[in-house]
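Quick heads-up: it's one chain on its own, the form predicted on its own, in C-alpha cells.
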Amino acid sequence: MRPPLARDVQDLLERGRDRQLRLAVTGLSRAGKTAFLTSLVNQLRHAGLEARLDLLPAAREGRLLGARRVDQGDLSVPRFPYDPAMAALTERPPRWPEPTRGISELRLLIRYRPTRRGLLGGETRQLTLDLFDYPGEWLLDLPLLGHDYASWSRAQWQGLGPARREHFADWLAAVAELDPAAPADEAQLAGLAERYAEGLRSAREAGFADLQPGRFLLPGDLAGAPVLQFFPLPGLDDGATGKPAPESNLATLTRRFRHYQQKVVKPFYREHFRRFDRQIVLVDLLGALGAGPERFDDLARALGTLMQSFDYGKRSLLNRLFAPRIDRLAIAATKADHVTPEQHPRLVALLEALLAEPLKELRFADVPVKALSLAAIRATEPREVTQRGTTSPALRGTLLSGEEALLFPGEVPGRLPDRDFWHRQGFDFPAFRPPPIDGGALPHIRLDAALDWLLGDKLT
C-alpha cells in the first residue's frame, strides 16, 4: 500500500496524462445503483473471458485485458460493497444486493492494449477508474440553498398535492396545533420532525421522488441530531410574520434550517460534487409509469433538480488537474428487462421527452449526453406466445415469491402521457428475482453500451 502523499502525487500524474477517470453514479431510490455498480465491476473483471461486451470496441477487438480492484484515493470513504453484493447474487435462491445507504467509492485499475501499438508490439496501458456511488436523495437538497426558511416552507406546502398529502396525514394534523410564536419545546419539535420524516419515507415507498430534505430519508451519521429536526410551517406568508422571538418555535426552526444549509448541504457539494469527470444518472422510469401521473410528474421535477447538482463542460488540461467538470453524461432508463425488447426504443424516447428541458441546457453548453435503456443484471428472457393464431411478445422470469411467470407487462408510450392515457392504459411491472449466477459474468442488457459511452474513448 502506497503512503497517502505518494498516492496523491500518482493520482495527479495520471490525471495529467488523462489516464484517470472519475465516474459518478447516481439515481433516486429503486433506480438500481447497487446493481449497476456491481455489474459494471463484474463485467470489467471478466473482460476477455466470458463477459459479453460486444458494444465496447476495446472488448470486441480483444484489447480489453481486464481489471482489478486497488486502494481507493480517499480512504475515509466506505468502499462500495462489491463482495457482499456478489454473495447475495450467488445465493440459492439468489437475491438482490442490499441498497447502499450513503456515499461509497471503489477504484479499478483497467489494463488494455491501445489501438496503435509500438514498434515492438505488446504494449499495454492502464486506466484508473474511480467509481463514486451517491444517494440521489441527498442531491435533491440543492434547491434549499436558494431559499430562506419561510420561502422553503411555502414551496413545500404548495407541493402537497392530493396523493402526497395522504402520506403526511399524521404530521399535518399535529403541525396544525403548533404555535410558531410559542416558546420552543425540544421534545415536541423532535416528535413533529420524526412524523414529517415518516411522511417522506412513506411517500418514497409510494413512488414519489421529489422529497426534501434528502437527509431525512438517509440520515447517515446525522440520525437523531437536532439539525434534522425541522420541517416546513404553514402560513408563512412573505413578510407577514415579522421578526420572531429568539426562543420561539419559528426562530428555532429557522436556525436549524440555516444550519442544515451551511453545515450539511454546502459542505457536501463542496467536498464531493465538484470533482467528477463523467456521470451516469439512473432512472426507474417504469416504476414511475406504474405509479401514476402525479408520481410521474414528480419524477420529472426530481430529475431536473438532481442534474443541477453537477458542473458540466469540456475539460482542458488545467481543468483536468485542478478543477474537474463533467464532460460526458449518460442518462439511463433502468430495468429494461421488465419490458419486451421491441419497446426499448420507446423507453428511450420517453426518457428524452421527460428530460427535454435539462437536455436542452446540456446541449446548449455543448456537453455530450446520451440517453439509453439498460438492465444492469438481466432477470427475464423474451418469449413469444401464440394464442388463436396470433403471436405476441412476452417475458419469462421468476418473481420474488419464487413463482415462474410468463407475462406482457404493458405498452410503454413513446412520448409524455396525456390525461387520457392514464385512464385507458394499465401496467404490470412485477419485481423479478435475479437469475441463478455461478460466479461468472452477470447477464445484462446494453451495459456495454453505457461503458462505451462513459469510458470507451479512454481505451483507444
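Between two forms, the rigid core is the largest collection of C-alphas that superpose within 1.5 Å. Residue numbers count along the first chain shown, from 1. Please read all numbers here as calculations on a predicted model, not as lab measurements. What changes on going to the form predicted in complex with ligand GDP:
- Once both forms are fitted on their core, a CA shift of 2 Å or more is seen for Ser248 between the two forms.
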The other form holds:
Amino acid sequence: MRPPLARDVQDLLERGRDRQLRLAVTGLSRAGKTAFLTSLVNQLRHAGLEARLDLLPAAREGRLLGARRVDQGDLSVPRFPYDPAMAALTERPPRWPEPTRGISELRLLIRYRPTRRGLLGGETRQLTLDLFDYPGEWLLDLPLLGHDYASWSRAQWQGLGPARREHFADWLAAVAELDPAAPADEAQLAGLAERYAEGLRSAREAGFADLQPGRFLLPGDLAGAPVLQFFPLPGLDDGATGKPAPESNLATLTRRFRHYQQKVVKPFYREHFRRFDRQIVLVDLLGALGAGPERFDDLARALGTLMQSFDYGKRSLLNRLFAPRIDRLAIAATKADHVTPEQHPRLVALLEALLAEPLKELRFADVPVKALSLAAIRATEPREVTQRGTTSPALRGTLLSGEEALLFPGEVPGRLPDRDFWHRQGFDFPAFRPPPIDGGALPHIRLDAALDWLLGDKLT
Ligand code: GDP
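Next up, can you give the form predicted in complex with ligand GDP of this protein, since the form predicted on its own came first?
Shown next: the complete complex, the earlier chain at its head.
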C-alpha cells in the first residue's frame, strides 16, 4: 500500500485534472441518432433515480449521482433539441422526435462518487460530458478529399449502376446537353445541380446509402449556396481534357468542387471531428434487411466508406490530413426492439460480418472498438405465443396507426445473407409508436452497455 500522503497528492492531481469527455454520435439518416442522444441524456438525468442502468457499474453500485445540463463550450454549434424531443415523446399519443439535420451539441455535468475515496474529502467528482450529434452522410465525403474533380467525376459515373440511374433520369438527360467548354451559365449549372441533388434524395428515399456529396442530402445552413452547385461531368478522361478556359463550365465546376473540399469537408474534420474523444456509429441494420438485397449491399458499401473516417493507419487519408485522436469506438445496430431478444446476438454477429473489413483495420490500428445491439427507446415488449402446443417468441407493441400488434417480425441471419436468404424470407419490420412515458426514464435495451463502453472508465 502507498503511504496516505502519496494518495492525497494523487487525489488532488486527479481533481485538478480537466475531467472532460467529448463524445460524438453519428449514423446515416434514420439510423436513430436523435432517439439515441435523447435517451442517453434522459438516462443520465434520471441516474440515481428511476433509470435502469445495470450494465453501467457506476450506476449499479449507486455511485452515479446524476447529471444536469450546462452551457455548452462552443456557442456557434446549435444546441441538441432535447426539450422538443422529450415533448414529442410525452405527447398523447407519443411521437418520435423530429430528427436533427446537422451538427448539434449538448453539455452535461455528471456527478459521481469515485470507487476509491480520498482522505481530503473527495467524496464526489464531476465529469463534463460534451455530446455531439452529426450526420453520417458528412463522413461519406472523406474519400472526396483524395480526388480531383476529374477523378471524382469518373468515380461517380462508374458507380451509377442501372438501379441508381432510374433516380437520376432527369439529371442524366439534362447533363448530356451541357458543353463543358462553353462559357459557364450560372442558371444552367444551378438547375443541373438541383436535379443532381434531387437524384441523390430520390436514391436515398429508395434506401440507397452510398451517396456523395454528403452535404447535398443534408446541407444544413449551406442550402442554396453556390458551393453546393456542382455535379460529376461525364467523359472526363484521364489527362485528356487539357486546361479548360477559366470561365468555362468545366473550370467553374472544378473551382466549386475544390471549394467544397476546402471550405466544407475539411473544416468539419478540422474543427469538430478531430477533437472528438469517443464516437458511436449507429446502424439501422434491421431497416436495411427489410429493404432487400440491393439496398443492403449499398448500406455495406456506405458503411465501408464511412468507416474510413476511423482508419488510423499511418498512411490513411484521414491521418495524413487531420491526425485525429478518437481513443474508443462503438458500433451499434439500433432498434433492436424490432426483433425478439433471443435474436440480439445474431444482430451483433451480422453487424460484425458486415463491417468485417473496417473492423479488422481498426483492430490492426489498435483502436478499441466494440460492436453491440441496442434500442435507445424500447417500443415493444417480448411475449410468448403458444399455438398448437408450440411456444414461440413474439413482440407486442403499438403500430404507428395506433393498432395493437402481436407479431414475429422475422429471423435475423447471423451472417451475411445469401441469395437463398432473400428468396426464402421477406422481412417486415413495422414501425412502432414510442412507448407511453409517465415522467420516469425512457425504457431501453442495452443503452447502459453502450454507456459503459463509452464513458464507464471515466466514472471510476
Ligand atoms: P436520425 O435520423 O438518425 O436522427 O434517426 P431518428 O432518431 O430520428 O430515428 C428514426 C426513426 O427510427 C424514428 O422516428 C423511429 O421511428 C425509429 N427509431 C429510432 N430509435 C428507435 C428505437 O430504439 N426503437 C424503435 N422501435 N424505433 C426507433
